[in-house]
Amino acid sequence: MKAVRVHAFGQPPQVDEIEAPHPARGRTIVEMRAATVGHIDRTVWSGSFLQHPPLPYIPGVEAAGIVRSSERFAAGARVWMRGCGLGIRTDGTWCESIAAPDEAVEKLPDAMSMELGSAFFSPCTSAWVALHDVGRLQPGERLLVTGASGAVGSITVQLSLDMGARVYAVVRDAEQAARLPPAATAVFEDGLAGSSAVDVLVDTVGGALLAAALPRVAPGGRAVLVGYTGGHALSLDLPALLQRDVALLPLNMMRREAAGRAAVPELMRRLGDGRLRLDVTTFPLHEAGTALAWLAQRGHRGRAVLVPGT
């Protein structure tokens, strides 16, 4: 079977032939549909994350697929995957044949394609657990939301305009603010500085754009600090923050994933009915590396999803 292997941390991929899997107690072996290339990915793939699999290894922490052989699941389930070390401390999911530990497996409803199947889980549950668990938004609360066009920000707007919240969303242009949905307020980058104080930040940028939202929350506020595309340090006016009160909350959805698994059916219903909606872009198997380079660039819309055969 093709699979796409890194030999060495921040080289390109590439696309190998071996062994399709076998079937084993406790596994459940899944023809990949769809893959998702996200953030985490990158950073597996970069060398600088904490664990990773022994080289050469299969990056890729969710997909979505069709059960050929399973203990758990009948033959030809519809089903996504993500978690058990999936992409991290063993072989992951850009591969035609995934062999997959069946606690990481569920499955998938009808009304959900494999595309966002997927890609659904990283960026609605972390949104959901910004929102509920970390930030505590509450009705009629101002929000302010950075790299809104992105998966995780755009999730987090809809989110939070169903909750009550008055959502002004940070865009670089007006092609992203035209995207918005109607009832949030675009807030150029350019123009944050003199935009109105808020009672929560959810950051999902970092770098100089965190730099610049954090002053916006108003003394007492929460900042949620979700990704770091943009810039992985940050420097604080320690003076300034204490004398706000404003506290500063990062989003580990490792340590949360109960969390964001026990939000899954609520987002699932919101996805198959049409009130959230998640962009996915997809490229053929082959141009994972192309899909690495286009996940780094600022501005990109939605996730980007791998899919076999083409």
Ligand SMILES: NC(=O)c1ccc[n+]([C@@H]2O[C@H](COP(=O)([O-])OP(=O)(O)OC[C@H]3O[C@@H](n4cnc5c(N)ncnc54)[C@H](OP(=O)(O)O)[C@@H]3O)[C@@H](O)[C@H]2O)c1
Contents of the next structure:
Amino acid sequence: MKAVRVHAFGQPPQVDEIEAPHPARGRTIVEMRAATVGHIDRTVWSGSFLQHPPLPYIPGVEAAGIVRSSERFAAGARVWMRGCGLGIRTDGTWCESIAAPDEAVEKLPDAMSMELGSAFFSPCTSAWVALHDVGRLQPGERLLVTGASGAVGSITVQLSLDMGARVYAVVRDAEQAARLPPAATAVFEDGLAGSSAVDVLVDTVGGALLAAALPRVAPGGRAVLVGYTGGHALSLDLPALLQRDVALLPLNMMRREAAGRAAVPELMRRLGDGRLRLDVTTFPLHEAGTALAWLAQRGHRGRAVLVPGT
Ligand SMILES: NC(=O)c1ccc[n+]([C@@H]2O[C@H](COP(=O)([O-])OP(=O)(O)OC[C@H]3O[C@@H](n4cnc5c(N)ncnc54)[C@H](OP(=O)(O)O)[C@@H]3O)[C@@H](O)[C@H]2O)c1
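Mind pulling up the form predicted together with this ligand next to the form predicted alone we just looked at?
All chains and molecules follow, beginning with the one already shown.
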């Protein structure tokens, strides 16, 4: 079978012909239909993550497909998978077929496409946990979201509007503003300084944009820190921060995996009936390198998904 493998960190992955997986106790053999390319895959591929599988390895932490053999699922069942170290400690999902640990595999509702089933978990559960568990957003509160055109940002905007929040979405240009839900207010980056005060900030960008957004949080407010593609460092005026009593709250979805999983049934309902929307762009399996580059490009939308057999 075909599998995408990384032979050297940061180098283009290549498609290799390898032995197909065999049935084994505690393993579910899944024929892959969609395998996500996300930021975590880029980080592991770069070699800079805390852990990585031994080289050469198959990347991919999330996917969806059809069960071919299992002690837990009927053959033909539609499933999604993540966890148990897939793509982080062991070979991952960028392949035609996988013997996944049973605990990593869950049923996928018929209403959800394979592409969405593969891609939804990280952006949707991160946004949910950022709002509910970490930021503790309340109906009627004001929320500022940076990187609002991104996967986590756009889901954060949709979920918070649904919670009855007043949502201010930071975008780079008019094209990104035009894609926001009508109930959200667009805030251009250069207009941030004059924008409304908010109760909660969800920052998915970091760096200079976080520094500019932080003063918009009203005294007693909360700032949820999600990502740092815009910069790793933040310089703080401590007296100002203490006087304004703003809580800086990191989101760590590895530690909050259980809260994310608990939200999955509700998130799947909303994705299935169209209340929640996540853009997905598909690439053939052999274009994994292109998908990795696409994810790092300015202006990409949502998630990249590799589709074997195309
Ligand atoms: N803490 C956690 O547990 C956790 C969980 C999930 C994700 N994350 C992290 O959260 C971040 C966002 O994830 P995502 O899936 O939403 O990524 P994404 O889909 O690539 O979106 C990134 C967003 O940030 C914007 N952006 C990037 N660099 C920027 C800059 N220098 N200035 C202004 N805007 C900038 C992008 O706008 P353009 O398209 O215009 O560049 C886009 O709107 C990633 O770093 C990811 O690793 C963390």
